[in-house]
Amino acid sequence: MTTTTGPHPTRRLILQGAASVALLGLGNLPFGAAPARAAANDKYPEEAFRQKSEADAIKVLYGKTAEPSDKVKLDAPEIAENGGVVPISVTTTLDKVTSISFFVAENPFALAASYKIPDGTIPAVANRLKMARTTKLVAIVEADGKLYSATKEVKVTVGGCGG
């Protein structure tokens, strides 16, 4: 069988041609080498999400205490009207943030979620949490190696967590 009809190529042979420049392409390409280093390198906070209190677990998240910020800006709902799906975003204005982190006081579970900021990232995060009952709400941001936090009382009207 032959692959050219006179002086013209077949599309059999222009497929084969251009597959084998794509792969040959392809194979100069560093495939998922840097982000498995950069997830190896990124230790999930187990400990933390186990401690029952929230001061347990900044301590032992951060190792460190947060002072109150209005570079801080926490949005949730006075009054949450099912406790199993709670909007919250955070923003804020400052500079080189590393980590924004969520805290539910009264949850089996006081960390709700940890969020690492990329170099270059615009620091604002929004989820959606699931909380027990009528609680403290706290967002710390770390920053240039400081902890900044924001506070809201969230009630809650119909529990999330078993309740």
Second form
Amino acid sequence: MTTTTGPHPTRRLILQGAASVALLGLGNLPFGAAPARAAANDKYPEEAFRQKSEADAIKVLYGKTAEPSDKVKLDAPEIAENGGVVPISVTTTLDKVTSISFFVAENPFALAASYKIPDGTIPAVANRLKMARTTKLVAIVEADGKLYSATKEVKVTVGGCGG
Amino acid sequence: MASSIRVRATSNGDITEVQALIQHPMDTGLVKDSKGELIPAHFIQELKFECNGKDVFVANWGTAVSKDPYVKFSFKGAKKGDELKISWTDNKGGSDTTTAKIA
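Pass me the form predicted together with the partner chain as well; I've looked at the form predicted on its own already.
Every component of the complex follows; first up is the chain already shown.
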């Protein structure tokens, strides 16, 4: 560490610096090429989770709008007796699915969950969500770069007798 | 402490079905406790499943996911005996990891 590197420390530093800049540049390229595909990125989509309406949340998460499709099957109860735990699942027959997201329109923040579907994973998800009140539920499937949606109305009877 | 993650992964030879149940309060930050004070938000943000060095399923969650979350999905490309690694992180920097053998 003392004698051999004596005359060249700056040269070495400069080389290292150049190398890491080159690496960073390469690493950034894929993101630069596909800025709209926020959901496909690894980062947690904090901004999308802060949107109040489902339209805004979809826009922030995906940067585009969805078209309704009968190839997206959204399964949810007609009536949920407990809005705190509503079982919801989505399956689709679409090809090249890259993500599936759930939006609860009447919740304080519409986006509930967003799932990344890598190659080889079946495009079907089941989970349990909270619902503040009777609401429209939207499921979005991103397939081959396009968005497809299914909606369903879920009646929530918090503290009720199942009526 | 026992792991917060309970997971069952079963393979039928081609497709592996995974069910996971995680113990977590998933507080929204909008609910008040018995003293009328807001319970601060505390929820899982990211849940990841890895198998054979590859992400097979990644969940980004908000506060609308129910307490003690449950999730089910299926994937191809794994066989019985392979290891599935599950990890989550929450908005307070908490995290947990576990592995499960595919049965």
